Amino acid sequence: MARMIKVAAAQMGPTARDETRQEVVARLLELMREAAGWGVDVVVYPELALTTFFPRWAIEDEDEIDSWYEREMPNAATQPLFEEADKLGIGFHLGYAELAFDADGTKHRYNTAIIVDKTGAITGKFRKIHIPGHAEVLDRPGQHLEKRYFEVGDLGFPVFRAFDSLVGMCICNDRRWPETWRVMGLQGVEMVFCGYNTPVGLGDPYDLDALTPFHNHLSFQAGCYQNATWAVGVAKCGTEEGFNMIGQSCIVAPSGEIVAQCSSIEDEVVVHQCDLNAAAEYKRDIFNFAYHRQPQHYRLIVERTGAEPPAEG
């Protein structure tokens, strides 16, 4: 019997530096309403969906830096999203910059994403782990200062029960690392939500920039196939404040096939109805970890190569 979940990738075009949270949320609401018109269960928004990609600038003033972050979720600006989700009966995934405080007042800055259910309640949170870019300011017009503005996430790669499935999250650069997918795969993940803001033209060699869209899809397709899961990868893209970011938001099947893809670098919604049992077939057969990764296989590796096997347990 099929287990269906209809998902929407809600890609966003450029967001201006002076665009207010209220203006951005109005765009997100339009995308949500369009997705709801297609009868979707959940709409997936990009990384840092509420602001421009501010790590491109070297900002010195602490108050200005903090202004890019959300101290609570929902807040006054984002509450309409939660209310509309409840009204429409649709869930969503949202990426944003989070300002968090310990009990002793210690401040932390994270690149965060949440899952919100169809009643407008937060059911899962993730903080980006693989932080790209650099902390020092380089001699070039555009920076990639994520290491300056974000700490490494402290929540691991959990999998949540949501939308009658097992759902995980990662953010942007996380998608490139096989450990990201495998940790969730070993928890039986069936659907991964991933927002990204991927810049090009900041100073990397042209041959790397030229391959960035290919590597983006390669990461999603390999991760999905090797871990028997669906994924929704959603960009904030286009020429934003004079700098280019890739688009090609996509929905990827457990077979590794791209089943839906955005064709613009603007606000756009693509939808696909996903059969979660398609993931189950791969988990039972080709990528049955318990059956195909038995202890004697590791002993054979050691005997033939001298390599140390991973610890059991």
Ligand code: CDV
Second form
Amino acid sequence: MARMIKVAAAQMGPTARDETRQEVVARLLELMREAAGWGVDVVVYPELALTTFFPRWAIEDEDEIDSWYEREMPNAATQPLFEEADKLGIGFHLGYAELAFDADGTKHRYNTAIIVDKTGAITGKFRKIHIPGHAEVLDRPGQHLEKRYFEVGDLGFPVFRAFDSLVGMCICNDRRWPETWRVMGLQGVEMVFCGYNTPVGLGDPYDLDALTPFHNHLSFQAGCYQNATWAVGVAKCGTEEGFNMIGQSCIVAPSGEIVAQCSSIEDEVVVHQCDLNAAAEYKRDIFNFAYHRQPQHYRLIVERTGAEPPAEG
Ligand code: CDV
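What does the same protein look like in the form predicted in complex with the ligand, given that the last one was the form predicted alone?
All chains and molecules follow, beginning with the one already shown.
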């Protein structure tokens, strides 16, 4: 018997630096209502969905830096999203910059995503692990300064029971790393939500712009296939404050096939009805980890070939 979950990738076009949270939330509400009209169970928004991609700038003023982060979730600006989700009976996934404080007042900055259920309650939280880019400004046309603004997430890659399925999250650069998918795959993940802001044209000396769209889909398709899971990959894209970011938001099946994809670089919703049993079939057969995957053999390979892990640095 089919086990269905209907998902929407709610891609966002550019967000201006001076766009308020309220203005952004109005866009998110419109996307949510469109998804609800399609009878969707959960709508997936991008990484850092509430603001422009501020890590492209080297901001010095602490108060200004703090202004890009959310101190609590929900808060006054985002509360309407939670209320609309409850009213429409739709879940959502939202990426945002999070300011967290220890009991002693120590401040932490994370690139965070949450899962919200159909009653508007937060049921899962993830903090980005693979923080890309640099902390210091480089001599090149564009910057990607995430290391300046975010600590490495401290929650691992948990898998949650949500929407009658096992759901995991990763954020943007996390999707490029096989261990991201495998850690969730080992927990039986059936559906992965991943928002991204992927720039092109920064003038990186190893500029691979022409391959960036290919690597985006390659990461999702390989991760899904090798770990027998669905994924929803959602971009914030287009020309934002003069910088270009790829679109290509997609829904990917456990076969590795893209079953839905955005065609614009603007706000756009694509929908797919996903049969979780398609994931179960791959988990039962070719990617039956318990049956076929034997980590003790990997150790033997290292011992017999004398292979050493590469040196750090
Ligand atoms: N926001 C990101 O994590 N962006 C990275 C870029 C910098 C490579 C990405 O993986 O798309």
